[in-house]
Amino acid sequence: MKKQELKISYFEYDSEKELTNDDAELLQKAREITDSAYAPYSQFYVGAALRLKNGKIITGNNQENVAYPSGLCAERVAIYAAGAHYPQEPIEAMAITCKSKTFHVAEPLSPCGACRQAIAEYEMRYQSNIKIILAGETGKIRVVSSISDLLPFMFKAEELKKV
């Protein structure tokens, strides 16, 4: 047996003012879309905004359902909308933020496992990293250069594609 260690690197910013203009705009779009999330059960509102290679910004927010597994996270709403409307355009960056009516979100929250795998699929599809910008309502902002920083042992479909 051999013990292995895994490290990730990320950037941490004290405020949006430290981000590039493009990344600050993306985070602002994610913040705006949280207001129209459908979250009557959790009161937890998540917004995602992604920037395509052509510069187009696509947004999504969480959509809950009384049958909880039927809802969909903001990240996948945005990714699947981009895939449906702009199937040839790679995703360059994604900003994800959240807020709650029942508590203050002061730390960046990371996507759930299903969303991480969906983001990974689009990185593999376009053979291009997706920068991910994570923010709470206030506080620090974390940025990773690829979903592999958040999902190091991701499922890859290479074996499924063999003839």
Second form
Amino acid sequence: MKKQELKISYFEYDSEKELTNDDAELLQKAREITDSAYAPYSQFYVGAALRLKNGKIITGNNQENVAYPSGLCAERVAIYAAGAHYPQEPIEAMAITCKSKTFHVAEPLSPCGACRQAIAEYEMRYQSNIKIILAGETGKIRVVSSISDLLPFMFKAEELKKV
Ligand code: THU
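Moving from the form predicted alone, what structure would you give for the form predicted together with tetrahydrodeoxyuridine?
The complete assembly is shown below, putting the previous chain first.
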């Protein structure tokens, strides 16, 4: 038996003023779309904004349902909309943020596992890394340059081909 270690890396910014103009704009779009999330059950409003290779920005927010599992997270609403409308266009970057009606979110949002897997699919689909920018309402901003830093040992298509 041998203990193995895995290294991931991420960048932390004290404020969005330190981001590039393009990334700051993307985060702003994610913030704006949180307001129209449909989150009557959790009161937790999430917004995601994707920048495609052609420069187009696609946004999405969480859509809840009284049958809770029927709802969908903001990240998947946005990424599937991009896949539907721009199936040939790789995704360069994704900004994700949130706000709550019941408390102040001062930590960067940490995407759920299902959304990490969905983002991974789109990196593999286009063979192109997706920069992910994570923010709360205030506080530091966390950035990873690929989903592999958020989802080590991810399930990949090659696994399906193994005999
Ligand atoms: N949510 C997202 O939209 N993205 C995440 O990464 C985590 C959770 C939503 C789902 C649900 O509408 C609410 O936040 C509370 O879980």
